[in-house]
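In the form predicted alone, a lone chain appears below as structure tokens.
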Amino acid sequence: MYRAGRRLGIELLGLQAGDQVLDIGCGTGLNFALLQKEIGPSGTIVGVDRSADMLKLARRRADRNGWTNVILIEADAVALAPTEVSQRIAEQGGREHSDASFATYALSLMPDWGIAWENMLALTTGTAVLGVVDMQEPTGPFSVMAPLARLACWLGGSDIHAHPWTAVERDCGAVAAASARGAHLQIRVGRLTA
């Protein structure tokens, strides 16, 4: 059900070969197949997650499918320090900017989403293009869904009002939208103006 979500805004990111995109809250790395379909060899995918747990398992993915051009840094993306995580990004062959960053279904479980948006900004580029995909109680016809929804995020430990693509309308131009799944998924992608 939220791979639609994830294939449609890394569509809109519009990536080209050779960028690098940050992956906020990137868990085993389920963003990585689609990503390196558009970043290719030349490209780098940066994997931020507080979870060591979680960043093993992006490696193996990673390593089982032969993805050399992947870094995974250690961190929470509400505390972590911009200036030190560039630094460690450029001490694993990356550059210290990202020319995007992209969260998919983590904003919403970050009770201070607002900080990790911060971070997503002073670790890209001036004129980056980032992206949210996250979730929202159904609309329409698929409003009888909402008791799901609400249940599914809660479980998982997400805010279904955090709203935090609205970020990517407030600081971005250009932004492009989408929604699937009634609604409940929502995209939003905007590039920096310099």
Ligand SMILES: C[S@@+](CC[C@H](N)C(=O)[O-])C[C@H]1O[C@@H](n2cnc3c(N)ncnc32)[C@H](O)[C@@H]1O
Second form
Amino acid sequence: MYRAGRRLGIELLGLQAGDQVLDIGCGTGLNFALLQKEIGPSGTIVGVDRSADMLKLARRRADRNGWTNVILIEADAVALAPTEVSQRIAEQGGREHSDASFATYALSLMPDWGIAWENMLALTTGTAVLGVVDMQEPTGPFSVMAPLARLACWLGGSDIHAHPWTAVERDCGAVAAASARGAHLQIRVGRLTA
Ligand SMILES: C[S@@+](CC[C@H](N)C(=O)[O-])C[C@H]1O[C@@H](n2cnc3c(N)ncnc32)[C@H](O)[C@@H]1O
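Following the display of the form predicted alone, present the structure of the form predicted in complex with the ligand.
Every component of the complex follows; first up is the chain already shown.
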């Protein structure tokens, strides 16, 4: 159901081999395999999540796959201090500022997602690519599925009305948009301009 959003989002990021990509609210690392295909072993994934249990599973996934280029940071995306997180990334061999910042199905869980977005910006270079994949109510012929989508989001703790991809539209240039599953999944990717 949700893999389509990850796949479309990561395609649109247009990552290059060697890039460092931040995965905010990375959970168990479901984006990692697709990201690895783009950045290769010379790139770096920085997964940030507030849940130590999720990060344990993400580390297990990285170890199982032999990905030695994964840095995991336990931090609240809303409350974190970007300079401190940048320092922790550098201490683990990464660069202080990432080439890309990506959040899938995570920002809508954060009541103050606007602050998390600002932190995503602060942790990237001035010309980074930013991507958000999240959920809204399905539309058109798929609107019959809206009650189910609302229930799924409610059970998962997401605000289906948060629409955090609007920040990409507001703050980035060359914004690419895609959707899937009857517009339930919304994908936006854009680039910061220096
Ligand atoms: C629905 S999961 C999505 C995980 C992953 N991005 C994916 O696509 O499978 C949401 C994740 O966001 C994390 N999360 C929620 N609020 C957070 C916050 N304020 N700071 C950091 N992580 C947060 C949760 O711990 C969880 O791992």
